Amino acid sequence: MQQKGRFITFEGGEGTGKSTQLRLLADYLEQAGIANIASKEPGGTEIGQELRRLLVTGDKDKFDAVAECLLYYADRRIHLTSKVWPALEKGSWVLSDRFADSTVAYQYYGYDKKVPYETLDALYEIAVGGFKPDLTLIFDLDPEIGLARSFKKAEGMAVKETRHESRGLDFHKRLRCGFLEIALKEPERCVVIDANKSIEELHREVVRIVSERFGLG
């Protein structure tokens, strides 16, 4: 019998460790015999990699919040149609480093609501329709700690993906509040995780949450 595909998204501010936890969960699922693919937004496809370069590098003011939303949703549509939905149809689990919650958190809350929520809803309906993640893990961390981690990581990168980090602490405080509000609105889908823990502690918590949600042994 073919296993049921699941779509799990990893969300949170900069430097929360969600990308590391995604990789660890992918390894855990593979060892448990569950086929899965690890992906990300933006950049989970070949075209998405080009969009990622535009969105996360360079000057923070090179385009406004509305333009960002359109680019993120272009990436999202390509990601869904060419990678996520085909994998789910085959019964694979898909783990995505960011999805639509990040667009709401960054372009709505982060930008202090410069993009109307109705605009975000309309873009979601056009690009995504009624599809939603089966589970969203939101990694919560003090923005000062997260930004310090993120800038330290960027020191070793040939291409500096720090466009959003450069927006300043107030932006990231609003971002954090945004993610927490999203979780409050959809508690059946979202689980908030205190990210101020060791990698090992976080991995155990992620495995526990996923196992309980989907009945893994």
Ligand code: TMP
Contents of the next structure:
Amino acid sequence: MQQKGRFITFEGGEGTGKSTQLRLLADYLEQAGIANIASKEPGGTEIGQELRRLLVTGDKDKFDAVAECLLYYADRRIHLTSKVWPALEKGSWVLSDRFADSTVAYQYYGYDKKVPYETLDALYEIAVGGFKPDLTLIFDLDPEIGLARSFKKAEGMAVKETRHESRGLDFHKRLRCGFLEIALKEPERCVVIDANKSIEELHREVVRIVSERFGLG
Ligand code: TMP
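Given the form predicted on its own above, I would also like to look at the protein as it appears in the form predicted in complex with this ligand.
What follows is the whole complex; the chain from before opens it.
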């Protein structure tokens, strides 16, 4: 793949505000004349939408962590091959609401390491190869605040996308630590953002980080 655009991923626990920040950055880039697409995992493609419904709704124990990894990686592979890579080749930037760090945080740290790390590495190699995000923004927030926001948002949904929210606070505390460990392991790719701020403050911070990294002028 001849990558010309930039690939930026937005990561974090539930209700951290990352999706709002992704939309705001997409608009900002558009106004700065930088073509971009806003996408997400799971569900960034038509087939991915079907996988998303399976993955984020219903009983939390309907599959185990290994089955979940395989389904998230199927969604990821379809997302990369049909949307992300073609867009990057054309020079468009791609902003993705979650990517592979979410699998490590949720299916490895959250599940208290029930899926061996080597399994996740092998799946990454098969589905993604040597490709990586150019920048990953990790939105860090106390999960009690994030979960409350997320459950409130779900009140208005016809089909509740709260399968992972219902795993309990300890799960969400583990995955928060997991995201912070990922950032420590790859400091050149990951930037941790304290998400306990207003939407406007967070947007200014995101723009500053992206400008410093890629020189938006
Ligand atoms: P979201 O779009 O609201 O963030 O919902 C996606 C849900 O799926 C969220 O609970 C995190 C979870 N998830 C995983 O558990 N593993 C993954 O690899 C990804 C991409 C998401």
